[in-house]
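Shown here is one chain on its own, the form predicted alone, set out as structure tokens.
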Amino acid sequence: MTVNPVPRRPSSAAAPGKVILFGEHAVVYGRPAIAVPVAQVQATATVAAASAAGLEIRAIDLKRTFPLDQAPANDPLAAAIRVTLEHWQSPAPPAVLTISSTIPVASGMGSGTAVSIAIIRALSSYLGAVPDDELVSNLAYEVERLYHGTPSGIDNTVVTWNRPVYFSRDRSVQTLQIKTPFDLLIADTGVPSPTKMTVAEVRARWQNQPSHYEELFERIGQVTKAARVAIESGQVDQLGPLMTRNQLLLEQLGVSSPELESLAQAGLAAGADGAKLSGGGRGGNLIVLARPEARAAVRQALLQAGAPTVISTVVM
């Protein structure tokens, strides 16, 4: 589809937050993960004409304003704007594209997925197209490949459909089915979790000892299958121990760290029942599984042990 790049009305688009509830790092290996999104967090872009001739990129949180014409190739901005012209063939038009979001920054929260997600609708439709959710998906992750270089698809598939997910790199998305509502936390360490890193040295110690870290995935996706049954079944009190279980395997993966374990101690010394890193690691954020009755004083303890903030979010 070739679209004319007229001055149309404005434009905008939000994507939502995500947490990975089970199986990071395995699912680039085959494995399942399962991921659901955060509403209480967004992404949003606006694009607005303008007298000026080109696109000028405004990303309010970066406090940067640029250019299109001038942005590099490996910005991830430039990159989801580019994606989106060259799919609807289509020259850049002469407007704005203002980004902002309330989605932490490298924690594990596929901030830079929403951003492209809500780019990558925002522009559409101000060209006059209607992408559907699997050309979405599919746009988004050619710009993820600059995130984390060899992305497992899980970010991009979780916000683009904006429902919890059973996520295999060979099967299509599956969404599940939440038979009992169930509170999280999510604590935010106030490290950086530098995903791309993390994801490539976890390939080099796959590579140098193959069957030791097969054996790690392997029991990290059945644990997100039990987890799956548990979810679907309605069998809430399940997830904890299995959280706790997945923790434990991400540790001997070597992607946890210090801040992490001390924010989990804390939360299951206060009264959560499972608690475990959601992302890259080495930072980022803690999901901690909270009841209704106990969450106060988890999320207490958790800002006592050092995170500067803790989101609530019901998933459903």
Given for the second form:
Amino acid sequence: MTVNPVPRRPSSAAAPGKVILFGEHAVVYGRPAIAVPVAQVQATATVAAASAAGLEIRAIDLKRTFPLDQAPANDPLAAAIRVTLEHWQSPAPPAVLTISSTIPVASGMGSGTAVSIAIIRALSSYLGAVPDDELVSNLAYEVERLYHGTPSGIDNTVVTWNRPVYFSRDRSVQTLQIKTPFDLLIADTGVPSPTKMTVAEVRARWQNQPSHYEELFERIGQVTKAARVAIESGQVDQLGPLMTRNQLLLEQLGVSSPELESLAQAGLAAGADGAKLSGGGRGGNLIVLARPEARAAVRQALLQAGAPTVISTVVM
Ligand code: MEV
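Having seen the form predicted alone, could you now give me the structure of the form predicted in complex with ligand MEV?
And the full complex, kicking off with our chain again.
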């Protein structure tokens, strides 16, 4: 497919953060998972014409400006630009592509994915093309594969569709109806979450003891299926215990950490209904379900237990 060569008008696109409510890691092995966008944090990309030849990348948060043709081979921003240009069979336009993001990095909130998706949308639109969601998600998945080895595809799916999703690798995307909206607290451990590493470690353990790990994945899948029923029927009171059960299974997979577990204990002791890590684990964010009457105390307890930030979001 070719793109419209002129005129080039400035283009912008934003993409949200995400949290995985249920099923991370097991989703890599074909079990379902549930993820929701988090609109409070966003990545934004803007493309505007420039007089110099070639494409310049301005990464505001990294305080770096560099030409695309001098980007290191493993630069993820350049990778998102390259997959987009290759798809539209376009040379790099003379333009500046500016990227900024409020999504915490390495926190399990999909910051890299959101940056890729904002770039893919803004650059496609600058080139005069209108990609549908499926294409955007597929291009973002290509970038994920360069950086995360064996991604399931849930991150690019939820961030592209910007809706709660029930995701299974072998099925088309299913959006999830949230019958009764509920609030989540997202507490940062302050420790980076090395998703690529935890995914690789789980794979190595699964290869050593396939039946044990298949059993854990299966149990996580059952928790996710039960959570789907609870979410779609508005039985929010069932979600807390399911989150805590999922957390225990993630501990058995070996992807939790003392920081995540001490935040979870603090939240539960202050009245939360459930808590679990979200994303790759080992660090990153803990998600905590708390009823309105307990929320202020739980938030305070998470901060006192060492969370540098706690974000509130409504799942709807
Ligand atoms: C990362 O957000 C979720 C994992 O399940 C990895 C993946 O699904 O690609 C840990």
